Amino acid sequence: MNDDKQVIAVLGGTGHEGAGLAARWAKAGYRVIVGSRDADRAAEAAGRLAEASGGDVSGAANMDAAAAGDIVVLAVPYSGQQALAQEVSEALDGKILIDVTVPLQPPKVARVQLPEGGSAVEALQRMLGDGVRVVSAFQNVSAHQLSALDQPVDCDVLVAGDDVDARETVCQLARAIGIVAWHAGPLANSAAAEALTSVLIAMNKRYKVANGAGIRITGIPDQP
């Protein structure tokens, strides 16, 4: 592990998407802390991810994980997004919060259902205030692809945020695990990525895509 790399706390790291990201970053040499409401459950998940990735993964209760992380990732269902962010808000001050939330409304998850005002992630930024740099990313990457650590991720990611430096940091974290990442503008533009997830779910069903459809950005000559 490179001690100069940021410590990444993944709240919701016991779920499929969060676990996939946690394992990828651990494999890339980052120290990763898996957060959960239950510290024992977090520790169990961390053990599995450490074995799978060969990396440094530990587990902790959400508040402890958020406090220990240099960068915090929120990878929980939409129904728990704001409550968990509020719960750990004191530990987020001055940090980058990467939010992968998609406002899916079961059972019609293949239908776009954005919240009033457009973006679920932008709403989170308003709630947390300017002391937290919220960045939207990874909404369109399949958990199946993330968990297949021996395979490259066949999908680009859109990274939106009002702080350009924070966006670039998240782009670099994506590239560190082999994912092509693109600056997608201000946080309001997260609405497009959030909506696109339902479109991809519909396509997965229609075309029977086992590992999850993804997106590619074309027409840009060089990776930024």
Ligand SMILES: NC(=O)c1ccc[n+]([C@@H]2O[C@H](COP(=O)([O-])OP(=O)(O)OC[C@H]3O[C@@H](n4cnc5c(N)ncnc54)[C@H](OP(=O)(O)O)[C@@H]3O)[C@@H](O)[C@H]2O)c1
Contents of the next structure:
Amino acid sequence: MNDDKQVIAVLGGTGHEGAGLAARWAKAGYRVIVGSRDADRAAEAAGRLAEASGGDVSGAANMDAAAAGDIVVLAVPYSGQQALAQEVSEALDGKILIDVTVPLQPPKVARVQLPEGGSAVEALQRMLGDGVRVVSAFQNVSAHQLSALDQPVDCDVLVAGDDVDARETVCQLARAIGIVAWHAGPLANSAAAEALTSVLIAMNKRYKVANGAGIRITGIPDQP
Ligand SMILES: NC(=O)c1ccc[n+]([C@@H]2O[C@H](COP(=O)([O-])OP(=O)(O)OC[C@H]3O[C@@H](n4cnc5c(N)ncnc54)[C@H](OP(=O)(O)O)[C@@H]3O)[C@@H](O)[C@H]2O)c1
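Output the structure of the form predicted in complex with the ligand; the preceding block shows the form predicted alone.
First the chain shown before, then all remaining chains and molecules of the complex.
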């Protein structure tokens, strides 16, 4: 572990997407705290992820994880996104919150169904206020890809947010785990990434993609 690196708290890190991100960051030398609604479940998941990644992963209840993280990642289903963010909002003040939520509405997950008034992430920023710098990222990276720790992640990431410095920090965190990350503009543009996930799910079905299709941005000569 490198003590200069930020501590990353992954709320919902017991699940598919959060666990993949947590393991990748731990493997890259970050100290990672997995958050859960249940502290015991968090500890169990942390043990598994520490073993898989060889890194420093601990577990805690979501509120404690959010309080201990320098950067907090929200990786829970859309149905629980707002309530969990509200619950831990005090611990988020002054921090970057990376939201990976896709507003899927089962059972039609292969159909774009964005919430009224914009994207799921924008609604979160409105609810939390300016004291929390919400950045949208990783919606188009499948958990299958993330969890295959011995393989590189074969897709790019679109990073949207209203605070350019926060966006850059998240781009660097993505690059730290070997993912090509792009500034994709203000938080409102997260709608495109959120919508793209349903497009990718439809393509996974049509083309029988086991590990999750992804996107690549072309035409930018100096890839970061
Ligand atoms: N799976 C993917 O490939 C993928 C790709 C891109 C983006 N995403 C997005 O990432 C987010 C997480 O996806 P996932 O597939 O990892 O989901 P998941 O495995 O179903 O759930 C992740 C974790 O969220 C917690 N959780 C479940 N319901 C909750 C609720 N109502 N309130 C608070 N916490 C709850 C659970 O942890 P505890 O029970 O331990 O609290 C669970 O382990 C979603 O918004 C999804 O759209 C997923």
